[in-house]
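Next up is one chain by itself, shown in structure tokens, the form predicted alone.
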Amino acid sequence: MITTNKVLAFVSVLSLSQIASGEDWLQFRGNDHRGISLKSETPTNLSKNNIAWKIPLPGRGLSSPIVIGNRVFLTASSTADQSRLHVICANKDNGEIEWERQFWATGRTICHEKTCVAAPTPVSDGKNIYALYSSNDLICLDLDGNLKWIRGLMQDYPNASNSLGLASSPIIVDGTLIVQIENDSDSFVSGINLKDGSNIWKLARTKKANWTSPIRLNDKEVAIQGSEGITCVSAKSGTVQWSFNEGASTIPSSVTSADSAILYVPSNGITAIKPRKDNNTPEIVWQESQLRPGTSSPIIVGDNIYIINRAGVLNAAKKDTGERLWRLRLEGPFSGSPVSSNGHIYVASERKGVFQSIDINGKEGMLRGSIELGETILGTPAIANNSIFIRSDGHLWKISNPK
């Protein structure tokens, strides 16, 4: 006999699985950390008619929005020293603020003037929001804004900081929250218990400032990028699986192919590496020094890899060989990373916030439209439910096809 409790439990599990569907955008650069939405019919020929709504935000923030069901979540930091931490929930359809929670920072809030304390993007497992700040405050809230737990990592590790600020975004892999805190003093990466914020494991890292984020390789493993290269670890245990020791960028993060067989690392331009069974050193598939990214992380769409260099030029190359196919100059410069859906790449320039749509279906890339949002944009857009969400310090915009 099926009891009422069992039915309710099944409905609850079903609801959570629907909440964390592919239409959501649960972390920095999307659910699989590749920056792609496979389902959304996003607008292509951009114009101001595509602005569905615009809402004001408090303080400052570089973090990307994340989208869960009918809600958009993002973080901010306010006051002169950015010691006031915000988690904000807005209705996806109309932009109305459903709730906002504020906390005092417990760690250092010193940052370079270009960045801010709310630089890391929050992450969700579909049930809770996990927000990390440059002050090393880690906060867990449920989707209705109720506090589940809070942890001041700097209370445990007082030297885990630098004078420029931290920006690495946490991710969730195999039921474990992966937090990468790398700086010039006490650098580490930890697997955090989702239930209470305690350490499951902790690994020491190179003492050097690093703003890259962990990369999900598959359902069990995470790649940790730093100045010395890539270290692959088990998400559950922190056990090192393999290492690539030829160095890597400390700003743009790596990206995987759709099948996770190849990892494309910002190293000596771009280096494509493939893990080998029973070998601690991955195979170098190809290396191309001319594909050197600027601040933006690379993105892979279909058979190609796309890189925006320091000059604001979008480069397309074959993902299998690194052979360059075409180049397209965009209106830059860029700090945020590109995202993609509906056969297009989307990216916002730092100055004037020029949000651009690039058609990548043909032999050459083609700019299909742009919207000048008129504010400095340093963050990466999010895509969900046929819409694009992008933020500046001052505002959050929803970009979609007019009804």
The other form holds:
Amino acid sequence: MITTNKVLAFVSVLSLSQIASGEDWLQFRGNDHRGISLKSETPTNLSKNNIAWKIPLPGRGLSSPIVIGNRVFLTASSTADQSRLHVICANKDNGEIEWERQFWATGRTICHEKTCVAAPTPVSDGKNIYALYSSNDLICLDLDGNLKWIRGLMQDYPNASNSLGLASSPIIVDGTLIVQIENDSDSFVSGINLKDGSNIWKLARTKKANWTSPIRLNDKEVAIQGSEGITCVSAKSGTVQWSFNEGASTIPSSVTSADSAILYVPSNGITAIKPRKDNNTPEIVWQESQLRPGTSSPIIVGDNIYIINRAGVLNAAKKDTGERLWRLRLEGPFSGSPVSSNGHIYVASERKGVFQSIDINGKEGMLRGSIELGETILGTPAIANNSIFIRSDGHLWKISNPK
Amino acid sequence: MISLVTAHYYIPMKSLFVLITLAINYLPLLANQTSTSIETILAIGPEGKGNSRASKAWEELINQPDQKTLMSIFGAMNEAGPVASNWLRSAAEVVFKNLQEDQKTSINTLGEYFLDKKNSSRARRFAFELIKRNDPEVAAEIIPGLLNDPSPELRRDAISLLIKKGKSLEEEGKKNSAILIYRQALNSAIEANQVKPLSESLKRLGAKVDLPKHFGFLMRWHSIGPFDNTNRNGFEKVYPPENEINLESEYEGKSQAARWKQIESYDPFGKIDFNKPLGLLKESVAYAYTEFESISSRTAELRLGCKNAWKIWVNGDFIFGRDEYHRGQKIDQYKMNIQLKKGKNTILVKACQNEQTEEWTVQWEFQLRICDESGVAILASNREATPVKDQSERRSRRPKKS
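Switching conditions: you have the form predicted alone, so give me the form predicted in complex with the partner chain.
Below, the chain from earlier opens the complete complex, with every other chain and molecule after it.
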């Protein structure tokens, strides 16, 4: 006879295996910030039939969803002054809200009308989620919504704010939460203790507004992008390892090659740099001024780098040389960044939320399909378990192949 | 959650006796535990200090999902700082969710908390939202009575209803009735995104609105400048007005002698524009000084909108400063707690213009008002009529007060 304990144990194992077998999407542009899902068989010939579900959201947001096991987590901000912060957990399969937590913004909520307080994407280590807002509230919850810790970074550092809004998404490297709070006044990047939210280190940065996100270079190091260029720091200690000082964009973020050997920086168009083992100034592998990204961050898929410029044109170039290959005008403009799986690039336009799939397998890029979601979309999609998750200010969609 | 009525079928009498005995002895401990947990959360410090202890305390609170715990948490929100309030809010959210079988009682108790205007404004709004979750009809009945509530969020709902009503009357062609309703709404409105459309509606219907007085913008100042702000160094540099206020004095300025001049704002949102007295300058610092007569000693909020680097002093005490340029400006962008003295209070604003030459960097201005915690204007006892351009040109040049 099977005892209750054995049944519970079986259910637990089943539950864990469900979580473990999934391909999670743990942060802005995926687990390695490259915007790629290698395993997912996402839909390509898009139509309304691919909308698996759509759920209303309690507030605005530019943040991407993140996916852990069978749950999707998302932040939002609401009320007239954007002072109500939300963390939402929805069931990945059916979109049902499992839990929601609300908080009061403890820092200033002013931002440009296009953006909002829920601009940074949350990050997870698979155990907890860490949600940062433009008000500089940093909140850690476990996957069941239990509060683990809170930081009011603007309470601690009253001038750490940007009147246009902050947008940098935190990341986790070497067991440290990296937050980049760069603005014209009190600018810094900090390594935060995952357990209690305390500062492990805090590094002063150039007083200049910056909306880029930190990038994981390898298991130990992080690239911090700013107007002066790239600074590589040790995630654990905050010690500066090397710098690239030829300037960089303050909106689109860099991307690394699959082996993390090359960093593609939005600087004078795109500059591909190769860090040196002795930590001297990185080698410039190539530089192409015609590859100038707009708001979207670049993406590397296979042998190519793809960039969407201000005019909404997708540019493909060889990642090893910067040689330009083809251009394809998309239905833009774009604020979110492209992601990729199944041999396609996915991106949603601001106006009307036209979600587009571009086939990048051939000699030229080809628009394979699109769905007009009918709402302004400013965020970057997430991909997990053969599905794409994308949000507007009003809704979260799951897009997948019909069962 | 199993209620006692159903649970007793599963508990033998002896065990029930033991449970009752435990409860009698343990309940005070539980209450004590709640109090300790709340104190732990209230004790959190800056930079994450106390977060680990607070996390355990939070778990202890949510594991006592009863009404006493809920109301203890709400009570604590009255004294909690902004970050501790969030710990408490989320604990209350979970405790309330687990109280669902006890809805009516929880509504009554929460209702008492909500109705007491001495309680924290934000926590009262939260209590209202919990009531609304359980009984939307009751909540809807309550909203019209919140027109002058100290909580801006509660007040907002009531004003929205009046705006809707006014629009409906306007569409029916009942102009005078619409004006009356809009007026009633405006008298209570404190947030710019409600005041502005209300003002526009009233103006459209031919009614006058004194927006500077409504908000309490300080419209009359003395200004002096320009001082040097090359390389943005002027923000930190101490110029004479920071050491003394003598409206008759003349100082060495950036490229010319700096003298105090009277300036008035004709802007409906109280913008004081340094470009008018000083010209379209770059890399320059200017100061504005005014005096505010308060009928009593009281706490107040100084609310500033400014897209230039700025510093503020009240009665000679430095309040706050920020060296950000041209990233955005809005009414009530910065909120600062101040203490007003009975009688004369001095206010000094430093505003720095930088080197940028883009069209959107021309502005060298600020807008400042004094209000209570809710945002309701506190008017100076010596406040003069709102400046009107034609009349002001005929005014004498004697010193003016706000």
